[in-house]
Amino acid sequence: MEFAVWTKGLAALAVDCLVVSVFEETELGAEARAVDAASGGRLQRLLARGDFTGRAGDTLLITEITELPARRVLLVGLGARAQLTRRGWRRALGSAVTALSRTRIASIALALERPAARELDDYYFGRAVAELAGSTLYRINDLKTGKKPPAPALKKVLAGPVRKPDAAARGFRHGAAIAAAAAVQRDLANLPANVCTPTFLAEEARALAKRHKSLTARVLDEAAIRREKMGCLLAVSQGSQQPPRFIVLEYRGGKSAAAPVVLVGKGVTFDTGGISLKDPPAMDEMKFDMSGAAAVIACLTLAEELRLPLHVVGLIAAVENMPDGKAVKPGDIATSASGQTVEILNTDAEGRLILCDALHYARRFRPAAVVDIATLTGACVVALGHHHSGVMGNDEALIGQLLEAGVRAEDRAWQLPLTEEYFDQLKSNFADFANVGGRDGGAITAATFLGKFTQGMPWAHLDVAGTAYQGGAGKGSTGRPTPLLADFLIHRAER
């Protein structure tokens, strides 16, 4: 898709459609007033009749405006002027793109009144336009055999007004890359588990590295994983006929000696719970349990696309968690790659078992920062719902960077405590510690477990169980937290 800033008068632009805003007070935005004047007052007459109220997110397409080269105008409601926020503006933009996607409109000129520059400057304006256009036009990669609906026609977006065209152009480029990366995550996560296996993820990583010289991929098969003594990872995978894979995807865009940012992704391509079997309702959604792995692959594609001057390493522990006769049992003890022993009291707490070995593997890179991404706990969904990802860790500066990135990207996270008291819940009579600590503070005790394998490394943990996908009628991957991680990497590259 092509993005650019419009510079001459909006009403004079020869595009398929103009997109302008209306407030609830039936007040036209500044650019909409110019369009209204050029059309002989047609917009004001429509508002005077009460045909459009400007309610937030509402849209109305007006056609056959013969006085304008564009011939069509889309009115977009922004709600009350005094209550306009960046979040509300983004929602209105998403509603506009959704409405346009139902038409064969191929080019638009966008002029939505926006909040103050301190909330949405020209860079973030451009980034939001490109990112939201891409994410809204995303079509789920279904395997239906019927005739596919036509792809959205929208291919060109002119947006404005802006004071700093260069900043907006940079925003367009970054926003388009973020939308493309999120689409990578969504495509992988939406695939059924009989297609997206650990081996499939490994082959995707290899194919990605083959296409881009700045990326390298190394895949450890089961024998190599065993040589690395990843006993906790192997304990999870032993109940499945699908062999595990450990994927190392590396991007070098900075100085060769630069300490890397290491992203660690949970790649459980399907999670039955193992012997601690999950309830059948919504178990099909456990194909999304590799969303952390998909986000890592997405972020490496983004780093390559934007040529970020960073060294980024992606580590993915890819397994299935199944309940056959060889499956690990509650009470079994596994020895992690770090040498610490774990009593596995609940086989459905498998994500932390594969992540602990992956986090230990990260040490060999002497990382500047380690961030793991995992659909780890239902407890995090109970605590935060589906609005915020949970973030915990041992480095307040790193946690702060992730929180700030989430605010800027409108992909928010919320910090939960991670103090030594929670470790008491993981005590075991038979091993160094157990893999679960009861229902109380379940998201925190899961992170506490991971913290036992990250001492000495700057580390943060993102629990995205409530944000990476949605169920119900709109079932599918959301692409989160790729926007948060993208902003984190972009700002880290700038520093």
Ligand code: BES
Given for the second form:
Amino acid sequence: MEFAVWTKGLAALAVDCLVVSVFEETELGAEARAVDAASGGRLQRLLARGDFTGRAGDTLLITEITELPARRVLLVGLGARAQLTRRGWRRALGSAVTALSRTRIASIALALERPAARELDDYYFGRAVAELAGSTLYRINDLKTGKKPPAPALKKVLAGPVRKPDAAARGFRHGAAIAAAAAVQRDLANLPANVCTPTFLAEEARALAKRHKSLTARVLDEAAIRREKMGCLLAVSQGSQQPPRFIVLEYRGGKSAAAPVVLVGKGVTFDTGGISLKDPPAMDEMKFDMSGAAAVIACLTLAEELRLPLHVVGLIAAVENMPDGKAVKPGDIATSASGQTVEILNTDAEGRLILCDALHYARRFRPAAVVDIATLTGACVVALGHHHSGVMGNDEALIGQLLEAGVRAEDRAWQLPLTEEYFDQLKSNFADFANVGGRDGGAITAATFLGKFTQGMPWAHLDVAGTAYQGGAGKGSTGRPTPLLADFLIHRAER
Ligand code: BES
Ligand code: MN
Ligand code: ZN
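Output block for the form predicted in complex with the ligand, input the form predicted on its own:
The next block holds the full complex; its first chain is the one shown before.
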């Protein structure tokens, strides 16, 4: 898709459709007024008749406007003017793209009244337009055998008005890259677990590195993982017929000596719970338990696509968590790569077991920052619902950067406390600690566990159990937290 800024009068533009906004006060936006004047007052008459009320998210396509080269206008409701927020504006933009996707309209000029500049400057305006156009047109990579609907027709988006066309253009480029990266995550996470195995993820990483010179991939097979003494990771994978993979996907954009940002992804391609078997309802959703890994791959494609002047290392622990005669049992003790021993009281708390070995592996890179991304705990969903990802860590500056990136990217996170007292819950009589700390504060005790492996490295943990995918009728990967991480990396590249 092509994005550009429109400059001359909107009404004169020779595109397939003009997209303008209407407030609930049935008041046309500034650009819509010019279009109305050029079309002989047609829009005002329509509003006066009550055919369109400007309710947030409503759209109405008007055709055959012979006075305009575009001939079509899409009205988009923005709700009450005083209540317009960036979020509401983004939602309205999404509705507009959805409405357009049901037509064969290929080119548009967009002029949705924006919330205050403080909320949405020209860069973020451009970014939102490109990101939302991309993410709204995303189609699930399903395996349905029926005839596929035709690909969306929309190819060209002119957006405005803007004061700083350069900033908007940069926003377009970044927004398109973010949508493309989120689609990488979504495609991988939406795949069924019989296709998306640890081996499959490793092959994807290899294929990516083959396509792009600035990316390199290294894959550790089971023997190599054993040589790294990743006993906790192996304890999880020993119950599966699928061999584990440990993937190192590296992007070198900045000075080669620069300390890297290390992104660590939980790649449980299916989580049955193991011997601590999960309940059947919604167990299929545990195919999304590799969303963190998919987000890491997505972020590396983004760094490459935008040629960010950064050194980014992606580490992915990819395993399947299954019950089996050989599976790890409650009470078994595993030795992590760090040497610390873990009593595995619940085999369903497997995410932290693979992450602890991956986080230890991160040490060798002497990282400037380590961020792990994991669908780690149901407790985080209980605490925060599906709106915020949970953030914890040992470095307040890093946590602050992630929180701010989430706000800017409209992919928010919320910090939970991570203080020493939670550690008591992980005490074990038989090993250095247990892998579970009971139900209370479950998201925090999980992070506390990880914290035992990240001492001395600036580290933050994103629990995306509630945000990385949706259940129900709209079941599927959301692509989160790729927008947050993308913003974090883009900002870091500018420092
Ligand atoms: N993958 C799950 C966490 C999860 C739960 C993600 C719900 C998305 C939705 C994780 O491996 C898990 O099973 N965690 C357990 C931990 C418990 C045994 C301490 C959980 O949250 O129940
Ligand atoms: Mn589990
Ligand atoms: Zn899991």
